[in-house]
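Just the one chain here, the form predicted on its own, laid out as structure tokens.
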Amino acid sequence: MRPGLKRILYVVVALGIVLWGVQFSLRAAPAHPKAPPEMPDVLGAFGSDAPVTSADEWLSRRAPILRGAFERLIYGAQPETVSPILTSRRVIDDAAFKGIAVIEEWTLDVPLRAGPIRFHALMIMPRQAKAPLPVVIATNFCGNRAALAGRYRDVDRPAWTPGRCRTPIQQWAAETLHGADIIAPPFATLAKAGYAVLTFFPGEIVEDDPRLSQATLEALAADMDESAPKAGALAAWAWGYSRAIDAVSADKRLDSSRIALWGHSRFGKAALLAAAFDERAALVVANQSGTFGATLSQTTRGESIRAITRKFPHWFSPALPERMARREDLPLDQHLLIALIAPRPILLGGARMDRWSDPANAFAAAEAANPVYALFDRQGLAQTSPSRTDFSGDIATFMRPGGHGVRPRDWRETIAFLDAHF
């Protein structure tokens, strides 16, 4: 590229961060939800179904009947498939970051009717923790190579990443205006603290595409019973959380009472819904997930139900409709997701300036999530405000300057709260 092409790019890229701080400061997040939401009563009666009085009742009953409306009317099914088969693991260093880690490669093939789903993961383990160790699952934005900054030739790269991972370009603009951790967790500050981490690209399952997903997405449905609702891809990535908790728990180094599972904004809402589907996952981190993740989608300030089913309609069931925007039409609200995970951590973060993913009606959707909490004799949500963090109880929430995206200070709660519940 010519030098003066190459200043030109930067200016613009450099214009381009500066209108977006000053878009999120002249809409910062709000403090406090719309008062008061609205919104089903989580113990209540569910259609037909009496109210719950019981973490059995919870449990056996109300539990099945909340996941499959949430199959049916927002997210589609997951396939049922069997174990993915670990066809290689491969040491790509022995003594990473300073010789405090190991890295490996994992590729993962996933047996379905219409051919195997192939995704690689790395696992990043400290060398000197003790075995078993406790585990975060974390999906990452631009594939495993970006992910250690092209440091490695040899790691697969993925044959689809969006537009922000092509070029290193790109992916310096992603880092500035979304942090410097939006392409990758912290590796070496998760090893230093005694976490093995497995991460994986959720593009190598489903394309984040509307044109270029729909033939995995069909390939996804054929080991489907008919009637199921058509997955989308969030329901898609949820199933490759429950596939890469698959390979963790098959490895003796790790922890399978201590899986974490931890995703940022769509991540993020697919790490909630594969907590909510899957009880192996014992604690689960959902940071910025916004609306059909943590926060109530009747009532946000930030994105509409018609707004992210306009923009990303792969993302949901073909059976979710725009004409669920109405009350009526759509019966559910995400307190009842975060509500599934009870009893087990959760950990929601938010950002002042992010109004988009609308933190504050987070905040209302775990603290309306309390009384299930309360059926298995634990504390909910302890805190009296989105930004007083209190992790005494399972379900927490913090708020950081700046706006969307993952920075160092999301992954300092994210570690305390880690050590806090396991």
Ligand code: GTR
The other form holds:
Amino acid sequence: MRPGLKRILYVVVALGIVLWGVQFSLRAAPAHPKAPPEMPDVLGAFGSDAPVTSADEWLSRRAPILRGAFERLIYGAQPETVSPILTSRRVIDDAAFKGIAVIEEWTLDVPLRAGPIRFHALMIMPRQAKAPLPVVIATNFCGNRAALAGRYRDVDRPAWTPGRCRTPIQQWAAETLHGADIIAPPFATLAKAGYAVLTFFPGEIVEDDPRLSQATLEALAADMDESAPKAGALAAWAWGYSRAIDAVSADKRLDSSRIALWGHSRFGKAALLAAAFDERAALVVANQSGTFGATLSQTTRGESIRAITRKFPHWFSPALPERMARREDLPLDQHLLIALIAPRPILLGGARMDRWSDPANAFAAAEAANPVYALFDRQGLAQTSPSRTDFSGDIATFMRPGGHGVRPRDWRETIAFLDAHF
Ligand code: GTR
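The form predicted on its own done, now the form predicted together with the ligand:
Shown next: the complete complex, the earlier chain at its head.
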């Protein structure tokens, strides 16, 4: 195709994407569910398991049963734990962001039976803050070179990226629709606030593509018990967060008791799943995580189970799609995933125009998880509505104006929540 023609095509496609986003955003999300859908009582009997009456019973009896059910019915299992090997660590810039931070690139190899999975992480370490530092493990959407806005040409660029990352015009469209922070997180702001950040691109662990992901998911399955339900991409990305926790915990400059996970949208789902399965995550922030993230799935608002499993079959256990022909077949809902994180702090970010991720039902899910926090003598959600943010509780939500994406306000709320709880 002639270059001129190609450019016109890109502009038309970008314009189409923007218009689609605008019409979608105009359908604002309601602030509070009129009547929250029915969901199993968080402490009630679950299958043949008797009701739970203490924190001890929750942790030792109910939590493993629920984790097993989430694996079996929705996400698939994670590969058996193997710690990554830090193959190389090099300083990219020792006075980045006007001298306030050091940037390192870590190459991590996770040894697996089918051969190692290699992924890269950037560590952004504030220079002035006192070690050991609290650390935020934040996923990015287009790889590490793009996360540094392309300023460092020798930083690794992943072999595979989704369409939105491939050309400058596609990146521009993604940033216009979803905010520049979706590609390049505000590292300088976090460093100024005293937080180290480890960022990685989950697409390096499993490609976010129904076809391309198959070989990688098969390779991961070789490290799982034969009877275990195969991992979908969300479980594999959650496993990636845990491998990042392994790497961070081995670094004496970082405080392994203050590790936060941060994820947006699909990676917000993965961050919640990771925190539910890995107790070393001391806090989790899930921004607009939506269906099979923080939002209840027994609801017709926002993204339906049918829509998500049709478009992203590779995200889930192979058992999920057909099972979901009838909603009643799912004896679980997402308040139970939130409850598995108790008593650790959770922040759920929402946006008023983001109907798709249904923030009102994420609030309802958080409310329904409260009795588990109470077992630990914690407050859980202290708010009376999704937008009345109250950080005195262990769970908090906020609603910012605008649509789906990562905006500066999302990170401001994150830092305020981190300050309140770390
Ligand atoms: C959408 C998907 C959502 C959410 C979102 C994202 O297309 O339907 O579940 O994950 O992508 O990750 O931005």
